[in-house]
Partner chain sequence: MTDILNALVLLSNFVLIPALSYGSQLALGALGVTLIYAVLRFSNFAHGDMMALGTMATIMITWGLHAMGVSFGPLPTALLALPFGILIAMAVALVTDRAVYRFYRKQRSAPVVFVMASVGVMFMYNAITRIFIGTGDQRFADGERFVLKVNEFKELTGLDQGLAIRTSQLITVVVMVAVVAFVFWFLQKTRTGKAMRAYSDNEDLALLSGINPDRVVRITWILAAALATIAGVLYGLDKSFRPFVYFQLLLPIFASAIVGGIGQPLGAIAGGFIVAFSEVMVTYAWKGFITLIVPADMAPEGLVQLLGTDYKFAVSFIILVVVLLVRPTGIFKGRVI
Amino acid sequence: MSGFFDKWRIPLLYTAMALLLLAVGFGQSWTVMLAILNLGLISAVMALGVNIQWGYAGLFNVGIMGFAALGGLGVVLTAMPPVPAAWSAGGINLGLAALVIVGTIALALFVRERLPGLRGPATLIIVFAGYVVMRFFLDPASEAIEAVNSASEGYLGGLGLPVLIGWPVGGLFAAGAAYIVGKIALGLRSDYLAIATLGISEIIIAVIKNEDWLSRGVKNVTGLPRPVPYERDLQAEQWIIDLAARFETDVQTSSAIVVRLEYALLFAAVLGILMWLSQRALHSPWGRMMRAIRDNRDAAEAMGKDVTRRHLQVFVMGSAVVGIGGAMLTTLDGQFTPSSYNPLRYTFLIWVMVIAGGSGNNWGSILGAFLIWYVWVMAEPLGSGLMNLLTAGMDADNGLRTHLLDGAAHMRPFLMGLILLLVLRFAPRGLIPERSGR
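For the form predicted on its own, pop in the coordinates of just this one chain.
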């Protein structure tokens, strides 16, 4: 029996996950089921990116939140229309600030190459001087830009391109940040790498929150373009009216289901492409080399492998995938909300998905994403129902009953911690473990 389950583990577990989703559709509503499915697909993309870093190479990245936010920023800067008045008010000074940044980097690299004996002090002096000059131009530019119709704009806007272009752009933003982080931090030990990525993630979020000229900060960017039609536009279509009549539902519900289905198809297509590429990479000579480095770094170095360079490659690749997931999430929400990025949702939860599903196995990471997101969504209503059942015989003013009902709202983090502990104790390799000997 055990051999049968091991042979059919992946189809059986995915079938069970599909049945759980169908139960929500039949038991609650199909709009809720599709909402869970869409966010599960996005979470699967992010989990896949983390698995590329951790499962392939053993890199402990705790800065997932920052790379997801950069993906969302890529959508804003790509798809939103530009604000001409803002460009007129601060565009020149902003361009000069950008030139100062480029010049500072170029000068620092030149000095580091030509003056190796003074590399450290000279670099610090150049960077400090460049920062002062950059702020001289950036501060008046940002003030002028943020003063332009600050209630609804107050930022530069984007390029006005199709929103789907923002998904790979978001991946490129995350990859660029990962390259900079990797050049600095990948030489560190794993625990120090975790601390570094966590700190840099918080810095990214702080910059996005406070630089209003770039993304409106905590004022949020709303009204992002959509790759699918709006529900209100579909409700006037005859085929939607016929569909609603056929299934004996209202037009609003039918249009909402169609829109969510279209999102699901888009997200599934992206996940399918990334999964195919990840599997090809995993089973290629490059993937075998990465796992050899992960399992025994010293032996790989002794064989002449450039471990730091390979780690940089996989760190950039995984962060790019996380950035694409962040761009997809911002598109689904229809707004960019920097204050919503928190480590619990965008770092800890993704790590639980990877660990529960099975690190080192792409199929396991995707399954873990769907399962953990399903539990995350269903924990609060099921927790409230359980507490109501347990306290049914108590008086309405009973202190214990009140305490238990109030505590139902905290079932989500409790269940995540419990699942993580149970997995680490009874299935440390996850639901779909990495295959050995491949």
Given for the second form:
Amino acid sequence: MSGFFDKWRIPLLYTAMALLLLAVGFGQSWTVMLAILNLGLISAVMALGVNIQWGYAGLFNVGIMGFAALGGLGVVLTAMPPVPAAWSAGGINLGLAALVIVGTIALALFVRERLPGLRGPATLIIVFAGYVVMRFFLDPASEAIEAVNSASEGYLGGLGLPVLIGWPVGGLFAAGAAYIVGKIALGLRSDYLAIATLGISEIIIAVIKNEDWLSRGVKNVTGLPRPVPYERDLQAEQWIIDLAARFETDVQTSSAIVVRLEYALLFAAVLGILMWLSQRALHSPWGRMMRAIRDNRDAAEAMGKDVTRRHLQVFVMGSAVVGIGGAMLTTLDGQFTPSSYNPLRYTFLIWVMVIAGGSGNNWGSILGAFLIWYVWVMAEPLGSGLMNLLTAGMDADNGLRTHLLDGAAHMRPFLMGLILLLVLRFAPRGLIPERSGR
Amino acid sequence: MSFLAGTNMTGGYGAADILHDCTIAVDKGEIAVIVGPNGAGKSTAMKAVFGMLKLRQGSVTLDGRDITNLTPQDRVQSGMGFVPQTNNVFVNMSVEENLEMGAYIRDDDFSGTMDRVFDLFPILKEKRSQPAGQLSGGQRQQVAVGRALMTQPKVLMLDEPTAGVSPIVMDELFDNILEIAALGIAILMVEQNARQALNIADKGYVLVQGANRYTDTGEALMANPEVRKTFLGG
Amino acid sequence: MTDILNALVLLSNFVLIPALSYGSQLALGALGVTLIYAVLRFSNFAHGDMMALGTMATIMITWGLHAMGVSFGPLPTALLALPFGILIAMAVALVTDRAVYRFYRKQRSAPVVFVMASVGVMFMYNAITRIFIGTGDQRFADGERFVLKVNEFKELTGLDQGLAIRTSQLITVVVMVAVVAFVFWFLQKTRTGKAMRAYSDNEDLALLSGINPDRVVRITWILAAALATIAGVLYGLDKSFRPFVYFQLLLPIFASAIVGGIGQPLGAIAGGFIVAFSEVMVTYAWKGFITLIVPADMAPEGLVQLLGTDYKFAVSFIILVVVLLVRPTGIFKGRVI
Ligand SMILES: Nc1ncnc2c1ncn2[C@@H]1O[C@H](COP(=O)(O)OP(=O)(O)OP(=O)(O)O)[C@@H](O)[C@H]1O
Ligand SMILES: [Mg+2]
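Could I have the structure of this protein in the form predicted together with its partner chain, to go alongside the form predicted on its own above?
First the chain shown before, then all remaining chains and molecules of the complex.
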């Protein structure tokens, strides 16, 4: 029996998951079900990225939120139409500021080579001076840019390219940040990477919240171009009207379902490609080596493997995948809202997904993503329902009752923390364990 | 029955056994020395006697009592002291604190014991407030032995106390060990310097691949031509 | 000459005093992190939320005291509630250790597993805090607000610039000195403290010396919980209490511990002040100060602020990065593995 279950574990669990989703479709509504599915697909992409880092290499990334935000920024900078007035207002100064950054780095590198004895102080002085000069150009630039039609623009805009190009760009942004962090923190003890990723993600969030010229900050970027048609355009189409008639719903519903389905197909395609690549990587000699390093770092090092370099590779790759997921999410939302990036949602949920699904196993991570997202969504009504029930006897404006009802919202994170700790302790290999020896 | 005896010990760190039916014993006031090639399992045998290794077979007795299932801490309580081969001092703590930690389980006044350790190793008295990590190799070994003596053990187990120590300091250490034995303490030690060690030993064990190869008095082993040829370099 | 004096007063008022009290809070937080690190050998991500939890408990008790009509004269009532808050935090920490960390300790799991578990714990603490007190801002400082008021100072000295010392700032520094002195006395002079150091130094040898590891670990959590709660309450009195801000304090606290040398109590104190002073100085707008000390025609136009306050976490991060690049062991040679 257990042999049977082991062999059919993946199909069985995936079928069960599909049934759970279908239950929402039949029982509640198909739009809700598709919404869960779409976010499940995006979570799965991010979970895949985290699994590449954690499952393949044992690297602990606490900054998923930041990398997801960079992915979103990638979409904004790729797909939004450029704002020419902003460019002419602050473009030159901004360009100069960029030049100063490049120049500072070049000068610092040059001086470091020439003055080996004074490396530290010289670098410090150059970087400080470079920063001051950079600010000298950047400050007026950002002021000028933010003044341009600030109610709706006030930023540089993007390149006006198709939004799908924003996805790999988002991945590249995340990869770039990961490279810098990895270069610094990898090779030291494992906690330091965790701390450094926590730091970088807070800084990324601070930048996108405050550098209005780049991302409009807390004013949000809305109206991102969509890779799929708009509902109101669809509603005029005959086939949508026919579809609505056939399923005995209204056109609003049928157009919404079609749009969500199209998103789902797009996301599934991306997930499929990434999954295929990850599986190939995992089962290649490279993947075997990664696992060898993870399981016995000392032995691998003794065999002459450059562990830190390998770790940098996986760290960058995993972060890029998270960035792509972040880009997809921003695209689905149709807007970029810096203040919505919080560690609970982006960092922690993804972690629970990976651990619960089965670290080291891509199938597990994807399943974990769907399942945990499902639980997360379903726990909301459950939590407040429970609290309502508990407090049913009290007055509607009873202080304790309102207090407890407010608190119900925080039952979800509590539940997630509990799931993480329970899985980590009692089933550390997750729902779909990594198969050893393959 | 000897005061301390590990009898027919079989076991290892994982699936594979390192020790095979190995027996080691020592009596009060006696010095027993374990010699053998690197990797023979000497340290492992010591750990087994001290309860730091799970035995699959065999038993350990102390003063007639079966202590096979006691934890190392409990063995310390019942009068055993152990000086491991490596990492045997608290490097960030002063010499005096190292000795205090040795006496951690004692609730009585241990200043007398500390004075005796300082008598035994006068240099430690001088360096009492220096961190042990800043001492020379020989001084560190003295701290390590001193720490183990602080519980006033009835048995002292030493794993290569003279490793990395100059010949003069080594002679001193051996003298110290003789002094300690003269107090009526049983001493079980592993030694790389087989010749000198067997010279002061009442009993010698030659261990090869986790099994007893030769067991005899120190003198007899020194006299045994085969032992001389293979283990004492002619 | 008076300009120079005025400039110094300005600097004290906006940089020196705030950084001193912020540094004290960070130092206490970092001391807790470093103790956990020294004994249990992992970076405790739940420390910030432990601070929040302990502070939350203290605030609730403070409210209870208010309801009973108790106050502490010129001092904040929260100081009366603090011991109870500490006890609650200690209990929570001990329960957590028993339920979560002990298992991995027995398994001798890799540090990263502990870190992961601590992240799980962090979110549970986080949720508990919010369930009880919500996500909003809580101000709970009462009693006398100032020890020295701006106009008092001006009258006293006749200077243009004022200097104010808030009660919370004075309390912070005094409490910090007392607590640090106690912790060091405990570690250096008591048998239990020495056992803790011994265990941190060489776990196996500590076991061979008969030191009870469970007891050492318990004491460590008790100390860490107390330090976290004290740091959290001081921070909350000085500024205000908001759970998310406490989560964000994690980064400067880690930076402090690492700069000083993780696992080194002395380093944690030094690190706390280094990070606090850097943060305050880098995010301070120097315009007023410079205007006072240079001739009138050279006064700067801009704010002369290196980084906006929204970027104060960047300061911790940059310090962290520099340390990791230049001297990963930190100032006082902490542990690297
Ligand atoms: N902690 C451990 N885990 C697994 N195997 C170990 C461990 N310690 C030692 N071994 C193995 O047990 C065997 C015996 O080692 P042991 O340390 O007992 O040798 P030894 O006789 O003390 O050698 P030396 O003279 O070099 O100190 C060796 O093959 C070693 O690889
Ligand atoms: Mg050995």
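Residue numbers count along the first chain shown, from 1. Bear in mind the structure is a predicted one, so any value in this text is a computation, not a measurement. The term rigid core refers to the most C-alpha atoms you can superpose between the two forms while keeping them within 1.5 Å.
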property	result
Displaced residue check between these two forms: residue 424, CA, 2 Å or over, core reference	yes
Per-residue C-alpha change between these two forms, residue 58, threshold 2 Å, rigid core fit	no
